[in-house]
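Shown next as structure tokens: one chain only, the form predicted alone.
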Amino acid sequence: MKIGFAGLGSMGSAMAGNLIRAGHEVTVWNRSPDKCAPLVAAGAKQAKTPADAANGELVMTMVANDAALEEVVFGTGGILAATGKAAHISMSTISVELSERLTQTHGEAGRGYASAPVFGRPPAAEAGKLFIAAAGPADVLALCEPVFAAMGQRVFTLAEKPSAANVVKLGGNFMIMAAIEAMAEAMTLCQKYGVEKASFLEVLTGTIFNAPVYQVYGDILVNERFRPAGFTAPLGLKDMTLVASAASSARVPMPILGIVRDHLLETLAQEGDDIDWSAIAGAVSRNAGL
């Protein structure tokens, strides 16, 4: 399949690489062109603009935030300026509002659109083991099946309305942050009573909390492995801000959200932008006098 891929951060590069290895004809674009080089060496073509990457059957985007995606889609040389009619699959974590705007504008342009954000950190992306939450028209999602198979271990098809996938992704990222917060608080409590974090985690994951989010992030918290960041605190704050916006629009109180946002802000103030979002554990332990 002829596929365009825009956005080559740690996640996007791994995802595009899996498409190349699966035998797809991939054209890549990134705002910083040098990031295209490894993929070009692996067999991809390099596009000068997102529009140049959008002349096949699909064009996929994996960018940092709403503003970046708006530039890729609506900017000069953006996807909507392409002469071809590649369906656009947004795999970024974006706002519900932007997803609804993209649905409308792509429809007006006669171009298919679907949302397919992913769950998983960079190692999962490299291994082709992402979980994909997909929503959009049935014909567009059917076209994506072999592409998703190259990148993920399971696809959850949610609805024909693309924004359904975006709200699921935001809800999931909120739950990851809430789990990190809860583990950090419980570990800190145990430490104050002389129980090592590793011992607590062994009990936790060996009994009723034996799930990937507790295993992966629990290990990070025990070893305080916050650099290099797998998912940076600024991106975490961005996502929690999107959750807050969606919750406000729907009149949904989310008191835990306020706590994790404040701890993200404290972490950024203390540690800078290159820290993993799980480093909010440091704010919990500092506030407890550890």
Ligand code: NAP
Second form
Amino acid sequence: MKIGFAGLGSMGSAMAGNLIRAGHEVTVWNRSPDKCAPLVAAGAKQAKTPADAANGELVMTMVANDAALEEVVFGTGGILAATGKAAHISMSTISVELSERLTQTHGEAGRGYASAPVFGRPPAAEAGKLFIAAAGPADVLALCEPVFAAMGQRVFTLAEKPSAANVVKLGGNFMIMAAIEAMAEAMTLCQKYGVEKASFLEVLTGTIFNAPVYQVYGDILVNERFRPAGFTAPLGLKDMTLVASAASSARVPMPILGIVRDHLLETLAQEGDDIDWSAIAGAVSRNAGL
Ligand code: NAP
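After the form predicted alone, can we look at the form predicted in complex with the named molecule?
Full assembly next; the chain just shown is listed first.
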């Protein structure tokens, strides 16, 4: 299939690489063009603009945030300016509001649109083991089937309305942050009573908390492996801000959200931008005098 891919960060590079390996004809675009080189070496074509990447059947986007996606779609040389009618599949974690705006704009332009944000960090993207939460018109999602199969281990089809997938992704990321916060608080408590973090984690993941979120992030917390970041604290803050905005619009109080968001702000202020979002564990232990 002829596919455009815009956004070659930690996630996008790995995802586009898997599309090339699966035999698709991939055209890549990235704001900083040098990141295209490894994919071009692997067989991709390089586009000069997102619009140039949108002349096949699908154009996937995996950029940082709402502002980046707005640039890629509505900016000069953006997807809206493409002569072709590739359906746009947005895989970034973006706001419900932008997803609704894209649904309307693409609809008016006669272009298909679906949202397909993902769960899984860069190593899962590399291994083609992402979980994909997809929502959009059935014909667009049918086109995506072989493409999703090359990038993910499972696709959850949620609804015809694309923004359904975005709200599910935001809810999921809030739950990851809440799990990290809860684990960090319990680990800090145990440490103050002389119990090693690793021993605590072994008991919990060996009993009723044997889920990937506790295994993956528990290991990061035990080893304080916060750099290099798999998912940076600024991206985490972006997501918690999007959750807060969706919650305000729908009048949903989310008290735990305020706590994790403040811990992210504290982490960014103390540590800078290049740290993993799970480093909120440092804020928890500092506040306990460790
Ligand atoms: P990343 O490594 O920081 O890459 C960000 C990408 O966005 C880069 O290609 C960057 O281009 C591009 N970008 C930023 N601002 C732009 C702008 N104004 N115009 C055009 N392009 C712009 O981020 P990532 O970790 O790959 O994450 C990408 C998306 O996936 C985010 O929405 C994130 O929330 C989501 N996500 C990430 C993870 C994870 O664990 N990392 C997991 C699930 C979902 P340059 O190269 O030019 O900077």
